[in-house]
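Shown next as structure tokens: one chain only, the form predicted on its own.
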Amino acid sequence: MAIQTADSVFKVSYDARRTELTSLGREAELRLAMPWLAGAFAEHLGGPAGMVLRRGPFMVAEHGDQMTGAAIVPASDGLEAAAEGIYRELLATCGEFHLHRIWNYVPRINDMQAGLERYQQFNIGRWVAFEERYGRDLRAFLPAASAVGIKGDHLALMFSAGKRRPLFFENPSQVPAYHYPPDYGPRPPGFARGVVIEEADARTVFLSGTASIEGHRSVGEGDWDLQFRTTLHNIETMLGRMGVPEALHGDAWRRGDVLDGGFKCYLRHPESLCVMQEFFFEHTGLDESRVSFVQADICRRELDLEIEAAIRAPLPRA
């Protein structure tokens, strides 16, 4: 879910026959081969800017102290090289900008290839690129992120970066993803559970893709209710730590305690939509316009649900 701004530069839309990245001078659109189920059909990221520029494989726009960009690359032969290459390009493109949030759309994410799950291949390539850039300190630069499945043979990536260094947050009831044991692949997933960017008049909170995981183990295989409750508990914990616990309560949005943003739910099984909508709205009271649902494979084949958030909130009162 992206911050909704009427004059944003980048648009993300769903239900495309194939994943495409297009530019019309002052705007760019990432069309995803990902079925839309409910909620907002299109989302926006970034602020007003001049022209959208091509930098290598990326379309990029700078707007003040923010940078937004996206790229798609072929990834049918293996994800390790594709991920390493696109992340190396990303880190070079950002330069002195700090990565805040990355959305990864990974083709055939749960398939086995050359003895590894393709998500594990992706994690190797991502890790190698960060390690090449930052060395042993790479964990101090890992942004909030998600990685979900997409149709087709192209890896798509979208990012938000800025000149302000974000505050990084982890969930005390979960092992940081970058410390996962080797059971999850030769290199761990490279992301923070969440980040906060403090600005002059507000703050932006990015919650990474969050699923039914305790410690480092999946919880509730085949049980949608348990997966939802575990995921929601993790979200409550993270939003509390990041200073926006009210974001999960519809009344706070209506009072203006939350300024903008929303949640996105990735569902492995489209037939779970009605159940997940009922769970979500009953437990939060959020308006339906603040939650979107799309169909996507989750990075762990035993899990059926992942939820992320992007929230803009007032600064805490002194």
Contents of the next structure:
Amino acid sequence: MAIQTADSVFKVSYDARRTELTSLGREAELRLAMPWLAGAFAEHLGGPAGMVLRRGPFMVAEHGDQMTGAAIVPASDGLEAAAEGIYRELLATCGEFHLHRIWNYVPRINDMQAGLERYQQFNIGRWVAFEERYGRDLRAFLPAASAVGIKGDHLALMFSAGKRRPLFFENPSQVPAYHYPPDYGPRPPGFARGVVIEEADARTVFLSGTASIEGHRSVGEGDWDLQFRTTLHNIETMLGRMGVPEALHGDAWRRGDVLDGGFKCYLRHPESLCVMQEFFFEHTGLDESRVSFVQADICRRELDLEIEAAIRAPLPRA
Ligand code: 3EB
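Alternative state: the form predicted together with ligand 3EB, after the form predicted on its own:
Full complex below, order starting with the chain above.
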């Protein structure tokens, strides 16, 4: 879970000159070449654990029912092969664990290469690896995810998996990404809109990267206000369906109705930071302590904003 705890094993940090994955005994750090803009919410995955181990290209830590890991691979050319290769390794590394959440960081995500956008190449490779592992039913195994741009030329992946099969959620006002029509690429993006993992003492809620998309169409090109409102509406729908509508209300966090976690906003244009902060804080009553902002390209050229959430919430009352 992407939750702040002192004894966490995997740390994600931003503002690195180049993307690096480092490990020192019981700790690993994924340093991302992604500009940090604002906010205090930081990701720490995992829990008190044994050692961080190397498995193929992955650094992995297991802690009870949970597994956390990350890998970086060079990806200047042929993103399709790079994605297929790293996803094949990932699915092998997970073994019997269920994938819950994957963060994908894709260099030059919107560039065209060999006649195809690099994000579309990435989607082909990811899909092929899931199909190889799960066959025709692959859609039933796709985790929550985000896929955004990163500087440099390393493809980076971070994941959270567990022994529990998650509950999967879709947004009825959006076409499931894994059913997007071929206009968006030869193979669809392989992710679920959200997952919930019910543990003994709490629930972990992963909301995938959420953008201004209705049906399968982007909404509000060039209009930050409309993109924000459409995105927020999608988030409200999803958090409602996942049983944590209160997570969008600052008051609920202050009352302790939400245990931990927060939101992360990817902004294509750093100069949109002030207006996006104002939109978010005004509409939700949340503040910098639970909402962070980074600069990243979004996987659709016309979109300027994507927002994700990782939330730990109490079990529903019986
Ligand atoms: C979308 O809804 C916007 O390719 O893993 C959001 C979350 C998006 C995850 C992915 C893409 C991904 O299609 C983009």
